[in-house]
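Just the one chain here, the form predicted alone, laid out as structure tokens.
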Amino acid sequence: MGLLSDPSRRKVLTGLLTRLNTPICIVCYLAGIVWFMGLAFEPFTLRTYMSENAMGSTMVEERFSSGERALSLAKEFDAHKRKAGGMPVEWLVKAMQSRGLEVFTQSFSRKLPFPDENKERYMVRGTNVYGILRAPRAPRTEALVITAPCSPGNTNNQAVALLLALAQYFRNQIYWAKDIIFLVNEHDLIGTQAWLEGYHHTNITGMEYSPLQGRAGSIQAALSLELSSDVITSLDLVLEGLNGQLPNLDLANLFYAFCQKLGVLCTIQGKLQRNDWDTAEGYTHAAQTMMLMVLKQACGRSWGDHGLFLRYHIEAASVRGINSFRHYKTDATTIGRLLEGMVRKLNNLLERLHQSYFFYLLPSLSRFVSIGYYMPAFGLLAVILLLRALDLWVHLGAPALAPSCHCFSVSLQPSSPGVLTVLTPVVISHLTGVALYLLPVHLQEMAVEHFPVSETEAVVLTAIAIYTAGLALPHNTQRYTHRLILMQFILRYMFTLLKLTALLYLAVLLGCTALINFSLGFILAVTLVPITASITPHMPKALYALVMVLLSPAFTILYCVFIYQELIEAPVSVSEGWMLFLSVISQGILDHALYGSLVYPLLALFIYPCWLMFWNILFWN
């Protein structure tokens, strides 16, 4: 504290930071990237362990043996689904009732803001069917959920059948201390959202649904099943939820523990675990797995039905069956026993899962990176913005720049042109962001009338047009100060003040984003920090304008699309990548309207306007 309170020492420290500002910023940026990439190196990670005492042992005897019956049920379910042309509601109700469950249905409807061309739907109507197995040994104040989406075609028939087989088996057991809800939802996430809103008596997305006639206790945890083949070679655990939320790490540890016990091949991000961490191939594999998790978390969408449960503080994950034609095979009985063991362990909980981590990255299922390990990587990037802001602040207070005449003091009045020079770019940039957020959906009908495009194409192209139009708004409002005597001095002062404001604004935005969704905040920091920290009006306009555009939020999304396709070993051409980019934009807008994803409004209302402020600085005259 003496270093900061002593004026002479503080002056020396400030002089050192300003003199070495650029080298320090470069070192911090490189250190942040190296730190992040080093997180995939196994000696720098922690081994996963079970924190919850009630789930600390897998010594339970799983006796589920109806795997073959489940496969025959899958064929029966598929036949009735084909006959009904969709979800066979009546057959499901009878099937659940015959297994001793209290069965209820819920109808729902949702009109999308524009057609979803990926799934070819606009006006969605459907029915959820769920059965409740009441706990025989408890006051029925808590519940667990097992859900299986009813998907079009032959998809997920085996999951629904296994759910029914588990319901029949669980009905004959007497050790349940929690109600168990077996949910078959239609139209994937939309049906899940309708059921969750009905269960918790909320309506945050404008969904129309019938009230639930049957309820259980407070939901403690949920598992979503996705099985689309009679032959399963491995089980993939999906954790990423809405807005980058993750379930408690103990849920992933529980899945991994039972996979190890039963000899089931398990993956994360579709990748098997390797033991040769000390080789280049082993490190690359772990880095690719971690990067896949970062990209999926950053997009803010729910990668399974489980993602919507997380919003209601319900720990949930999706178990996805993979048929990759490996020599190793897992039958339905083994999968049923794995789910039985997980549900029995969750049944032992006396309180919600809370003792393990909620913020983590997984380079493999046996190793994890905690928040205390990965946040310094972001901190090293964010501190660059603060160092540059400190440098500008010192220059503003320097004698060469300090205002000393009455003419300059007049320019600082609220109605003066000097203040307007700073406020005008800020206000107009944010108005452009508001237009980017509101107009694409509201102008789709007008665009369809005047151009040969579909509604979805109209929304996406309107968003791109508004985004591009913002580049034509370098608001050189300093022309209003031409009448001032010290015009050159004032303009320099105002440019410095605008950049100082923009740097602090961006630092706050990225910091708040990283606290909620580290992956999104880190990716934005990697692309935005270098150019925003170094931009000045004195640089070559054409070259740095090109660099700024290539490091803008839209191009960041485009890069992420290509990187993701490379990581999943499905590379695409430039034209295919562009089409995927357009699809990502439309899905981002839809996810915000349907489920409340915050990524699109964050980018449109805050990140893009902040980037426009730096764009104005580059073209400052």
Second form
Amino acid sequence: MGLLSDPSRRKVLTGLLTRLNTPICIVCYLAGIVWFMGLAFEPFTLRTYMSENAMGSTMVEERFSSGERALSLAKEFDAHKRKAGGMPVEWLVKAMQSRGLEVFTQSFSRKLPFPDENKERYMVRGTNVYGILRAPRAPRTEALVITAPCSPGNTNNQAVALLLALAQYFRNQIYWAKDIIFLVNEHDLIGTQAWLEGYHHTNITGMEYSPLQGRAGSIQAALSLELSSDVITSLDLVLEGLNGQLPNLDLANLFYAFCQKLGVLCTIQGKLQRNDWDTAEGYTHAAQTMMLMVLKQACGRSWGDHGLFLRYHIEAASVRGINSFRHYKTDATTIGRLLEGMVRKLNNLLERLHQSYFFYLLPSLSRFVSIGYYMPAFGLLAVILLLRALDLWVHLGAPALAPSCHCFSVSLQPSSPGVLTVLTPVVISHLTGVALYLLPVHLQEMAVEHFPVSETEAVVLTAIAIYTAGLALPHNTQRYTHRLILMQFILRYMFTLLKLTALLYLAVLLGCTALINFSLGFILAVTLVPITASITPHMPKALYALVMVLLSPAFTILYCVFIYQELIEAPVSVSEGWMLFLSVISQGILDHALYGSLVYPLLALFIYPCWLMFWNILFWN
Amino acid sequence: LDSRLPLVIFLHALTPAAARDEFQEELVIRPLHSGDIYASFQFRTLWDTDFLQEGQKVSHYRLFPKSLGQVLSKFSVRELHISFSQGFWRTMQWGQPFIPSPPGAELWVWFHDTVSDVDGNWKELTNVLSGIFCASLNFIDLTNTVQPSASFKPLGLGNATDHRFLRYATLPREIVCTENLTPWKKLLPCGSKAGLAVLMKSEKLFHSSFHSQAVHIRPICQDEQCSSKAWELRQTLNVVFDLHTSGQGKKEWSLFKMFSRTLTEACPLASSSKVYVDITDNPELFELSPATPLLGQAVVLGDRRTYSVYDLSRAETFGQLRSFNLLLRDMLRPLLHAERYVAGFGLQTGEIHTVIYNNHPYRAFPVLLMDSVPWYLQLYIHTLTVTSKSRDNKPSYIHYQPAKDRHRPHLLEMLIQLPPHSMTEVTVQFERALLKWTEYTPDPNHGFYVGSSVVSALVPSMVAMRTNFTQDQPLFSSFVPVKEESSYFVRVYTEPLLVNLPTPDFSMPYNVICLTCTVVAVGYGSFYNLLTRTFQVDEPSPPLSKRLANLIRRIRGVPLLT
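For comparison with the form predicted alone, kindly provide the form predicted in complex with its partner chain.
To see the whole picture, the full complex is given below, headed by that same chain.
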């Protein structure tokens, strides 16, 4: 690297980068966006293929035939569910026992930090019932899981019934090499969480549960089943799990292969695949599908029962039956066969699913974008922050290097208070972040006492209040720094230093986030990068304050809500959108408390304080 | 036969004091609580001779298999127990088996105390046995061998306590199939030509829920006075048939349905050949055909059981032994039961939980727990906890031998007192080691096996056990010597564990090599260059005229031009 060791050429390079900094940044930003939108264009994506040999070459023959029986079982289950006013535990235990399974139950209880208004629950008490089909001559080392949630009302009866019918059919087969666990869980995700924590004997969310009596070794894969009608028109595959984790792509390939084989319409994000990629509609369709996946992944919640399995290194997906007004119908027998085929192939696995991708985006079920293709889109956005930081670094070093201005080098001597003044806004912003993270849940009782709101509203409104209050902070720090150091150029030096720190901090934050959850990292980068890269104190304050607020993390969430509603073809009015926004916040906090989703702490403890630091810069005098 | 007769007489004349030997065979059929059928074969060859006697070379074999006899004398083996099992014995559903065995292969051997190089003998023995049984016993080496100090006492004559002569190893991954059954059958005097072994058709034996075959060799007393030693070879085969799968839900079975064979004769070489059917659980509802007038009682595993006995050496048995119909009631809950699992998630640490149940309503009893954990699970022994009824339960004896990386596994033995009607949980945390890349198996993402832990105990018996040594008691009740009337010996194996270790993506090395080489070449080289080089501002060289002028000035001794 002669370029760096030669001072004159280095000077040329840095000069070029500082002079052309803004144009390069703009080009990078546009290129990043264009690259991302190009990912949905079919010629740029790869066709999915089965990587796992154990699942590829051995086509199995499906013989499941008791779909009709499953449907009558669903009616019976429904009757017992109504009678028991919840999960008919005894009936389920008997039903599983009579099918030759080893049956166990697990009771659990959980007090939510505040009432969940979407699902109308606060104190949750429930029971999971699971039956284990022991594989003949297998030493209980490996298992597969099929789960069906026992939901309130009329929903999901068919799923539980199909699960029982499959258990009965599977029990009479001899080819099983792994134990199969049939799990019926109550209170959807909370039940799954309790069961998984019980199975792995961990307690990460403060759940109370009774220990499990029966186990079957390490779980290799899991399928979650959601069916609410006797016939369905299409099956939807749900992959997005907790914290944006995705199962191995081979699981999606497996589902797609069997849908093709059995002639079942299959969708992802509820969208059918289109073949006209070269038309504008075809491209828009693929882009919408991909955007939906990005939005769902970014929010970091588990979009089905499968999502919680992923933390335990268990590849899992949800299969959801959809009954819309298409003519093409699929009966329960075919769905049973599809599941039979999938489970048999998973049974053939010699190793855990590991051959295919874990990081991908799906513009359709048969096309995927791997991490190598989508990362440059993020990289182009992240490099802007680094370029700006480099620019600032060069400017910061320049006056000190210039021998002509002695006053600078003299005044820069007491650098220790200078660093401390940078530290002050950093610490204050982070304390605001901590308050935003801790106070909403802890102050709810006080809020409920003093204001006429429900607990959930109290939590959400406290969060918004603290968020807004954080914006008032910069004036305080500014006055504080004013008294300390008065000289104008020192102040400029300070804000440059602060901005440099903030830029690097944001770059590290977004980089780490994007590695784990690309979608979240990308969405944050799209909104945060332009304003953070361009912000200085010498701008029209009111205008830029407005722009900054409009591009702040909270507003990003609001936009995501509207875009999501638009994409699932259920557009909402502004007031409805606002209500949705409030419920999204409460759900985010609940997800963190109940399942350990990390999006809320990430936003509250890191992203928001980082944004506050830039807010500070804007009001720097 | 006529032409061979003189030869037989001649041989008899040559060995006037030919050692007495005898062969017994037995099949026990027990309907299980879960609706399955447990069939247990036992074949015993007794031989009044001593392989290990000095100066006497045993070369004439009649019933005892020569291949095993030679192995015993060559390696000075005192006791040998080897089992191959496919599947896990479900204690809670099936009760206790007559002879327990862990999933996979298990081998434990007591060497004679004259052996100087035990490890060498052990290594060679495993290789020889691997040839005899057509199994991968040659994968037993020092990294998975342990010397339990208390759990595995000799079952035969002699009171050896020096565990230096004991070697114990399991291969939880071993898969048992027909190629292991065939050599096992060949050890029988009648092979699979006659007697009970006719039933062993591998197609049916491996179409079952559990399959286990074993060979046990040990010295025992010849008679009650124990004046001289005899060698006993026991071959056992245990199968559990799944009636649910094969019988389409009907609880009806017959020998033919289970084995797709019927019995036609006893092995002509056998001194006794019997079939027992356990009818304890509900004698009235049993309908056996043909009915047998013979009823036998036996005390086994702390329970007095009643059996219908069919003596195959009597001709009238072979009317039509074809079809039994039966119904069942609840059975005795197993008093001792253990299971094991790995807790936690992620690829860094984990916790092994061993849960031992004492289902006895009012008696506490001690159990010996033995755990052999491979070295790549690095146990944090300070985290070892034993809790019963949510209270700390301090083991009265702990023998722990830490692992050495790549040389030997952890060995943990504990004597734990189990309170009555309780659940005792033993937990220990571990860290998963990062292996060298050549140490991974060809299928690293499958996971790594940890063998079953072994719980051995003297369980208080509900009925009086028979301590006197008689020849006529059934084989299935006579394997483990009973020392006292009030308790019986039980060994329970837990399930093996499958543990995932941090595994590199093996398709990546090429990419990684390319990437790291590039980074090293470009990054390291230039940074090293930058850091070590001293920079000087290079002054442009003065023009030629100035240099000439300076040269003249230097000669003149006048100050130089700058």
